[in-house]
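Here you get one chain, nothing else, as structure tokens; it is the form predicted on its own.
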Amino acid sequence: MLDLKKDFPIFGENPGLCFLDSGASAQKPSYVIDFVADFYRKTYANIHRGVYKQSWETTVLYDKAREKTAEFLGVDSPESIIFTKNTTESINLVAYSFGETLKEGDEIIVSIMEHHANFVPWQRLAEKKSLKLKIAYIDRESLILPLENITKLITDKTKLIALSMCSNVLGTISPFVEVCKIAEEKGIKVLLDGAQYMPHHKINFKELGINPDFVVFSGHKLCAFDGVGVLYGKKEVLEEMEPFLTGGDMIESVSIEKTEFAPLPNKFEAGTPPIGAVISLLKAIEYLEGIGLDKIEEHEKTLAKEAIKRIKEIEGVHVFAPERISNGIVSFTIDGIHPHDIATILAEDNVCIRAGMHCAEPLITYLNQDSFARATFYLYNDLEDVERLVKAVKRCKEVFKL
């Protein structure tokens, strides 16, 4: 078992904190915080603009973050890594820019388990351009997304499959590798939402033998600062797309008559970027790789399996998770207690979980629920946190006299 609480200052500053909401945003280790704080004290300047020492050193760090992110994903072209604000902005960039190439009657496939960020942009685009949005459903019993539920929707009009690699509600891993291989054979673009996958699983697209057209994720979920998201896109696809925003640093030249855009990646990074957040991503990836993503995955699985086993033993508790646990997501309900009340009572015991629809209303509705309580384990959690969760769930029933 990993023993990493000491690496995260929030636990030292908040004795007794049982933080089980990393699916929303992860805590930050001293390795990241201290480096970025030191950077702001000693080095900070804007990038790509100055020839003085601080600007040059900041630019080197910023560019190193791009190279490290490409290496982290197992892709060959750092210039195909675009820094955005978060996963949501990355998806909207693709919907706005790539979406302009779609025509009336074209089809987009998404799954029922998508986060709103990977559902609403395609829904709106479909309404705007008279496209057809098709939904691939999971199996209600196993909570798995069968590959055939996606492939049976594919026609010669399918232009894009937008798919979460991992459900933020259920922890279900989608068949994204197989989807990418099938889509490539048929000339269909694929966007993979890795927001809930990247922080918890080792990934190398080159080793998997796939090269998705688009991959998106957020830094804040993998121990970097909030404010930085990632969009990877195939170089040839990004070069054909129009820029999402215009302004400084994405310009090659401007005249009264015409503007020429800068080459990748600058073409999609208008204005001063979130420099400190991008550098925090560099350090966060270093930190996670130093521990080992494979070790993090196994650690989370161990905790989630124990938590599911223990709370299932409590009468009236229902867990919504696939049989094959591959991460730390544990969503549950308690008969007679609304999830918001569950979260409120747990908070009184300093056990921090999330409750609601988790930005996945179509999925929650499909499962005939109105909301879930969700505990998410990460690398800094331990078996004591599992015990705290179990005790707090039992206390919920006592409070409601159930």
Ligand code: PMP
Contents of the next structure:
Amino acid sequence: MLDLKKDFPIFGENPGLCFLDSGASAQKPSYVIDFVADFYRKTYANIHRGVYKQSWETTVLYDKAREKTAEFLGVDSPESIIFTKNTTESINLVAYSFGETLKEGDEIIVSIMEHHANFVPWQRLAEKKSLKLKIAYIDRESLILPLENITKLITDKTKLIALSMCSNVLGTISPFVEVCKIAEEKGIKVLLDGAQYMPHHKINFKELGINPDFVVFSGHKLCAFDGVGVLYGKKEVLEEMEPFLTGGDMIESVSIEKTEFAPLPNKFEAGTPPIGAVISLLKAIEYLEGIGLDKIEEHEKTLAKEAIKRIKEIEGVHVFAPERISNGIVSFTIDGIHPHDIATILAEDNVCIRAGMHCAEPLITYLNQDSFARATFYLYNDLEDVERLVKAVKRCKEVFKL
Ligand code: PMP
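Return the form predicted in complex with the ligand of this protein as a structure block, the form predicted on its own having already been given.
The complete assembly is shown below, putting the previous chain first.
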């Protein structure tokens, strides 16, 4: 079992904190915080624009973050890594710029378990350009997404499959490897939303033998600071796309008549980027790789399995997870208690979970629910946190005299 609370100052500052909300945002280790604080004290300057030491050193760190991110994903070209604000912005960039190339009648496939970030941009694009948005459904009983439910929707009009690698509500892993292989054969583009996958699993696209057209994730769920997101895009696909934002740093030359855009990655990084957050991503990846993402995955699974087993024993508690647990996501309901009340009562015990629709309203509606309580375990949680959750859920029932 990993024993990492000491690496995360939030736990030292808040004795007794049982933090089970890493699915929303992860805590930050000293390894990341200290490096970035030091960087701001000693080095900070804007990138690319200066010939002096601080600007040059900041640019080196910024570029190193891009190289590290490419290596982390197992993709060849660092210039295909675009830094954005978050997963949401990465997806909107693709919906806007790649969306430009789509025509009336073209089809996009998403799954019912998408986060709104990977649903609303496509729904809007479909409305604006008269495209058809098709939904691949999960199985209501097993809560898994059968490959066939996606492939049966493919026609010769399908232009894009936008798919979450892991559901932020159920922890269900989608058959993304097979989808990429099938889509590539058929010339269909794929966007993988890795917001809930990248922080918890070892990934190497090259070793998996796939090269998705787009991959997106956020730094803040992966122990980096908030403010940085990643868009990986196949080089030739990004090169053909129009820029999303225009302005400084993304140009080659500007005249009164015409602007020539800069090559990748600058073409998609207009204006001053979130420099400190990007550098925090470099350090966060180093930190997670130092521990081992395979170890992190095993650790989370052990905690989630134990938590599920224990809370399921409590009468009236229902857990919504596939049989094969892949990560630390544990969504549940308690008969007779609204999830918002569950979260409020747990907070009194310093047990931090999240309740609501988790930005996945189509999924929650499809499952005939109105909301879920969700606990998420990450690398710094331990069996004591499982115990605290179980105890707090039991107290919740006592409060409601159930
Ligand atoms: N996709 C998934 C699967 C998510 O869990 C989230 C965050 N909850 C997002 C997208 C959006 O991420 P962000 O808020 O960082 O843009």
